[in-house]
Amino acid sequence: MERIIAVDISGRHRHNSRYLMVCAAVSLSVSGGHVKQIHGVNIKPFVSDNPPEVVDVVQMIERTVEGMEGVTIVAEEGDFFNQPEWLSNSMFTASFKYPESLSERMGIEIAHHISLSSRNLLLDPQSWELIKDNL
């Protein structure tokens, strides 16, 4: 069984003149083609006036995974503008790789759903419901 931190960033496109991004990191144990256990989730929002570059992506990921337990950070190649894995890996202080197994891809899919839904929640002021006394 391998312990990884699967990561995804949503919102790397301009929204009302700014880049409003949410990075989600999921610490999980994987084996073969299965996710065995989810140990924890971290979510962190980021804002920028400029489009993110590779070094920004690395910084967002490292700040999001702070305090999480996992041996290797795993993220999609597209999050690093399709840079070769050795180049992306060289910018991290922790071990990093692109997904190789089905279970690693499943971990990234979980992180993607978390980052996307979190970003959508933050952007929608209509999502806040008032709690009434008689509920």
Contents of the next structure:
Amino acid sequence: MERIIAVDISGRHRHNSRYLMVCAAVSLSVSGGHVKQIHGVNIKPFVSDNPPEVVDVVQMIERTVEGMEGVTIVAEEGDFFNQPEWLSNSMFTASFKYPESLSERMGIEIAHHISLSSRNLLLDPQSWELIKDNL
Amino acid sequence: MKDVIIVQRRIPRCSESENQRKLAELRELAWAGNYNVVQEVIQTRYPDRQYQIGKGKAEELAELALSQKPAKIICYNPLSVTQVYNLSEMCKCEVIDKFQLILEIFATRATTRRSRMQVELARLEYELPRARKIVSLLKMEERPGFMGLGGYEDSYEQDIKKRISRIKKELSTVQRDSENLRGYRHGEGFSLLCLAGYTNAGKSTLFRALVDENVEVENMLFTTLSPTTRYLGINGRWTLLTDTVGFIEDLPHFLVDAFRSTLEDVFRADIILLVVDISEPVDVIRKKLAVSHEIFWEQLEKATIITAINKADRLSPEELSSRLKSIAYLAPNPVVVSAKTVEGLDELKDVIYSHLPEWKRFTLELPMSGESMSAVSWLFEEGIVHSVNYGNNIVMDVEARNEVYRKARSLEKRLSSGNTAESTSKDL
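Please move on to the form predicted in complex with its partner chain, as the form predicted alone is already shown.
After this comes the whole thing, all chains and molecules, with the earlier chain placed first.
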């Protein structure tokens, strides 16, 4: 069984003249074809006036995975503007790679759902009303 | 065999082993296309718009072509129409890229109507975006009549579009037929198994070893283009094993789309036997497995993957175990086999059996009568009968799929309550 941190970032497009992004990291144990166990989830929001570049993406991911347990960070090639794996890997302090197995892709899909839903929640005024009521 | 020169433009700072692997793949593809590689030209640089390789290297290639007189020049990198035109003008020789070579191989191997149509479709889809440019390049000197070339270009493009839509229509009918056949096979209680994996991994050899039949096997890429299906009995369970076309790295989308109906046999199977050639270097195995996983991820509905680690006879036990460890994260349910020496096939069958869709094991008690005897023979046909005791009643230990179980239970109920023979035979 392999221990990985699957990462995905949602919101890398302009919204009300700003970039409102949410990065989700999921720590998982995976086998060749299945996700065996989810150990933890970290979510971090980021706001920027400029479109994110590769260096920003790396920083966002490194800040999100801080304190999480996992051997290798796995994220999709598209998040790094399809640059070669060795180039992305060299920018991280931790070990990094693009997904290879079905289970690693499943992990990224989980991270994608989490980051997308979190961003939708943050942008939805109705959900803020609910949160305020419960505070 | 015709002589060819192969050309590869490498990306700067890309790993050497990967470049070597890609060149080796092109070499094998050329061999599969019945070509003899007489010279290899390699250059590391970013692509040139006019020639793909640098102008100086293209001139060097032209000199080589003049001395070697090859039938073709095959380039690993995809070429634009302008690049093909410029290179062939300079080298005075036909120039093709890897995708055209794959299309050529597919065209020579296609034997069934379906695969012939698929190859034709792939060729047309490859040609479509280039159609206008091809005509304008070929007719560069010639500008007859008012508005020059427009007429030619449009009609050529329209012709291709019409042929594409006609072939797609015919293919959809063929596809519907094969879907019906799959549904029928499922309904009849067959579990569908499918061999998948990188081309030349030994799928056809494993297929032949499993079903004990002579299927064309060659040490060559793309030997199998049309899927072959045969019956395979595993511990009394009925399965249908299908041998399919192999995967290849960077297979262009038009080719994947064209062979979708062939690959659908893989995606609709209950169990996929992912065949891996373990004798290759670990990096290559990893890359090939990753390509297979990527294809599965995009298309797979619901299937169990069993990894058949093939060609194990070529490695020592120590080397085999170290390689297995390093590819474990990419190999679900691994089983070590050697299709050539027939080693590990029983273990493979056991693993397949344990992953087959579940059958129910139940005990049936029927009164001794004529109708019960016909029910017994029906159960022998439809399931696995572990034991039958003929006493005052017939007591059977049977394993069968859910539909058969339900039918058998209602039969038991009816026969025990002494219902008429008419209703029983109707039920059977």
